[in-house]
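For reference, the chain that follows is the form predicted on its own, supplied as structure tokens.
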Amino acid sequence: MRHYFHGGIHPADGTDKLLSNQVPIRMYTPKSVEISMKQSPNSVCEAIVKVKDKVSRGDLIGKSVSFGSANIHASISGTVNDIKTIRDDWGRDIEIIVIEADDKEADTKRASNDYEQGLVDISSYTVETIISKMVEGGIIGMGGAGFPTHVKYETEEDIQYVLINAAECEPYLTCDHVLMKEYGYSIINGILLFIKAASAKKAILCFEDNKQDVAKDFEYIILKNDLPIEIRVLPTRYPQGGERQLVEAVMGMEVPAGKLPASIGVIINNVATAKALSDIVLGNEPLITRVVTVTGKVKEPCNYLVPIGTRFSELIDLSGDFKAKTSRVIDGGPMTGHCIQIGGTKEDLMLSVTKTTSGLLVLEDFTKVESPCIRCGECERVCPAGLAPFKIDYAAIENDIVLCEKLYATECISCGCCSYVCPAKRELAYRITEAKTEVFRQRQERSSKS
């Protein structure tokens, strides 16, 4: 039986994906990297190296010191040339480790391992070993949220199923699609490790129907080897890859408000996270590289496999520079990504690749003018969380955070569907996300005082 999730939209026709999913992954190793000690919104690590230290590829350079953070490793071999400090949106000082590659220790492309060419025997790996490797390797969710993977598997809940998110529903992004084309066995071996770590019955590998090519390849391997993995092909609809939406579409169940999928016996992981798990458990390589989609208004859209810390300016240069007259650069996709530059040149891009950098999207900039809400209800109809965005928007404008909380602003997944369909061009998703953040901040403040 096929299930659907509530709400959702079709923001693209598929031509956006074709820009970058028809060419092989290109590998690139820069001469220097800038590795942030903040690799996801709520994770800040403590640098354990100092200037002039020699480091090798895979060495630990940032130690997890709080819940929500994960270890950070050197992505190239070389010398720590500088440690810069920047301040993030939360007012936290974030260290940036600059590593210059040594000419005599230049990184070379490693040969393929057994787990990348076929299935491997994982019977000798215990649950405890797999989870400890997640911690050691700094594995986090690579679908966007960046939550440490081991925390999901340290649950006391009875896990029945592991859902593997291969939907990649965000427009323009194709990093997961091409990863599945070229690293299928790595991903399947990682999925089998996830099943074992969760003591689950099986995994359900969830594709959208615009990825039939890789779905068939994976199905062949799974059936041939009688693996405890089920293929589920879902209709293409955004935001199919949201955790709650995927559970609803695949399982026909709802995750209770304020709860995690584990509360109903499910853990969800991204396909790139599955590959990262294979790399650390079977290849002894921590999470130090990832595939990044560079697309949109660039001359040569492509996917690059790069070390964490690769500068965005270099990725734009590899793709032939901007071709829009005035460019808007987005870290991520057009629906959930963050605008990091309007106008300017590639040299003005100061950020670098993190573990959660799925894409670098360049669009033509344009001016959008808001007009008053006409109460059409379209935002409420498409909201996958079942909220009334126009009501929360009004409360946010009035700075009524109590009302925002009563309207369940905390359940917003910041997918952007409401803003996309709004005929008044209101910045609904932005204001609701800001209100959600403030609700959480005030809750934390109340908790610290009690």
The other form holds:
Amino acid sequence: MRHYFHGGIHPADGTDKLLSNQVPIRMYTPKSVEISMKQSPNSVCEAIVKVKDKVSRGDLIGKSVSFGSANIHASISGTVNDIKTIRDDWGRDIEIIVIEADDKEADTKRASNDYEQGLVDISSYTVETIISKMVEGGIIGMGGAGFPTHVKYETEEDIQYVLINAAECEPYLTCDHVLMKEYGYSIINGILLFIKAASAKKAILCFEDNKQDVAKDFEYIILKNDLPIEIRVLPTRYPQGGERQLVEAVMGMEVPAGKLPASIGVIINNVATAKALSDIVLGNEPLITRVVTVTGKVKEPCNYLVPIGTRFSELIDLSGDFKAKTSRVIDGGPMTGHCIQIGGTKEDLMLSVTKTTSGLLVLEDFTKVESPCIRCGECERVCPAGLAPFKIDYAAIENDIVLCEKLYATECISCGCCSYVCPAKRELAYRITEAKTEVFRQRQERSSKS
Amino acid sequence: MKLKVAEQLHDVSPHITMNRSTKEIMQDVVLAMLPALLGGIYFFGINSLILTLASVTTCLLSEYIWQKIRREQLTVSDWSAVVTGMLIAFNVPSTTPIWAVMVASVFAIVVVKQFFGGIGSNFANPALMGRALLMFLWPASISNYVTTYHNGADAISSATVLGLYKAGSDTAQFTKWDMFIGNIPGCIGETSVLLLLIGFAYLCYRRVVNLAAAGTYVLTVLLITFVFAKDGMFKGDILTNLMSGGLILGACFMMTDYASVAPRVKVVLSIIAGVVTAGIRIWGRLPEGVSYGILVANCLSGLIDTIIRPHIYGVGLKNNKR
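Let me have the form predicted in complex with the partner chain next, following on from the form predicted on its own.
Entire complex below, previous chain first.
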């Protein structure tokens, strides 16, 4: 039985991914890193090191203080040179730890581990040890949302399946694709650990059909070793990799509104998270590196395996500078990524790689002018949540939050499909996301009053 | 909630957009109507072109002047007024006086479109409302149908095929082939099934229109007129009903019009429009019911949209447990 998720679009023709998915991953270790204490939108950590402290690779430097956050570790060995504070969009003060490497030799490539070369025996690990390792290693979802992984596994629900998300539906991004090409065994060992941690029946590894090559490799290993992993190749469509959409496409059922996938017996993890898990459990290395796609209008698009905290300016430099006249630099993919700079040079880029940075995309800047909605209904047709984006858009402009709530603005997944197809070029996704945030804020206010 | 406005929106995601704008959609529709316009000129003479130019110009000017007076954002360049103008001319016979199409154009743009908020906010198809106004105030101005030049003689007054059919007269002088290519009396843009379908095929190829809406409408009309024919049950003339009136024009270019039909419930509205159209053709005073059928559906779109609830992901699930 084949299932499809509702709505969706084909925002690209495949050439976008070809820019960077044929090149091997390049390793790079910078001389200094800037590690933000905010690694994903909802997680703010507290720095536990001081200026002039010596740290070595893997040392804990940021401690999780809130529910949504996870530990942060030093990604290179060296000295804490500075702790800067910046204010983010929500008005929170975020500490940024600057580490200067003292000894370059210490950070050269480690010897390859056996879990990266083949299957290893994981029978000695219990559910508790794996989950405590997740906490210790600061493992968070590396697909974008950055939800701490251990929280998913501390569920009371009976978990049947672990879905491993290898859809990578965002155009341009190829970091998961190349990771699977080069770290296949790390990922498979990680998946087996996930199955164990969830006490699940099996894992389902979900690809889109533009990654047939790696799907075949994985299938070969899985069949040869008779592993409890099922391969599912789905037709390429955005936003297939959205957690809820993936459940719909693979299982043919929907996650109830306001609940986690665990409520229907499913946990979803990204492939990069699977690699991070095997790194901490089997290799004792916390989450301090990740693969970042640098692509678009740069001279040499490529994927880099870099320590967390590597400056964006260095990544652009490695890829040979901008190729666009006025470049729009995006942290993430073109559909959901956050624009961090328009115009300017690579030296102007202030931010650095976090655990959730999947890509750094450079596009030629463009201007859209909004015109009135013509009620063509395209937004409604492509909305994976089944909403009527143009109606919520009207309500949001009128500041009618009650109406936004009635129209289920809360169920928006901010995928951007509606804005993509809109012939009137309306910024539907932006306003609906704002409306969603406002509805949640007002709900919280109401519940704190009563 | 504080929302970014106009130029502040420059950096919001998504950062790629589909290569299609309102203007391109409207241009596609205009392009799709050109074959039928050329057919109208061929069959009914140069007057068809003059009327079309008059209504298009009036539509553009009235939209421009209205928006200038009201100091609104100018939307004349989006080509939607051209579509409205062409549709007005398509829906009248070639003998219509110029002043009549100009009045209809001003009414369509100013009253039906701009009074209700401009493009996308009108409650009904402006062109059809323009036609309805003429039908209501000056019915004589748009009821002088003539034969085509290419029927062997000069154009002479003639009832439409549907009119003859309704009156129970003989329609044998018009062959089915004439109906298909458009060699019959009628409105400028409605007679040639062939040319309308060429345009419609282009719109389908460009994914501008909803094939299901157009198809449902046509099928509903044909089914009902076939079943409840005046000669007895199941004796209706399907081909005459299909090809001799405004059914194809209505289905291809007006039932599928965006602004007046709520997208999600298009098919339901098509059925309603079909029932009304067929009802008028069979039991009404008029031989033709396409424009009123579509207008009724337009007016009911808000209600139907409220009655038929969409399914929201994860809301109201039953038996969702494995």
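Under this definition, the rigid core comprises the largest set of C-alpha atoms superposing within 1.5 Å between the forms. Numbering follows the first chain given and starts at 1. Since this is a predicted model, take the numbers as computed values, not measurements.
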Core-aligned C-alpha movement of Gln22 between these two forms, 2 Å or more | no
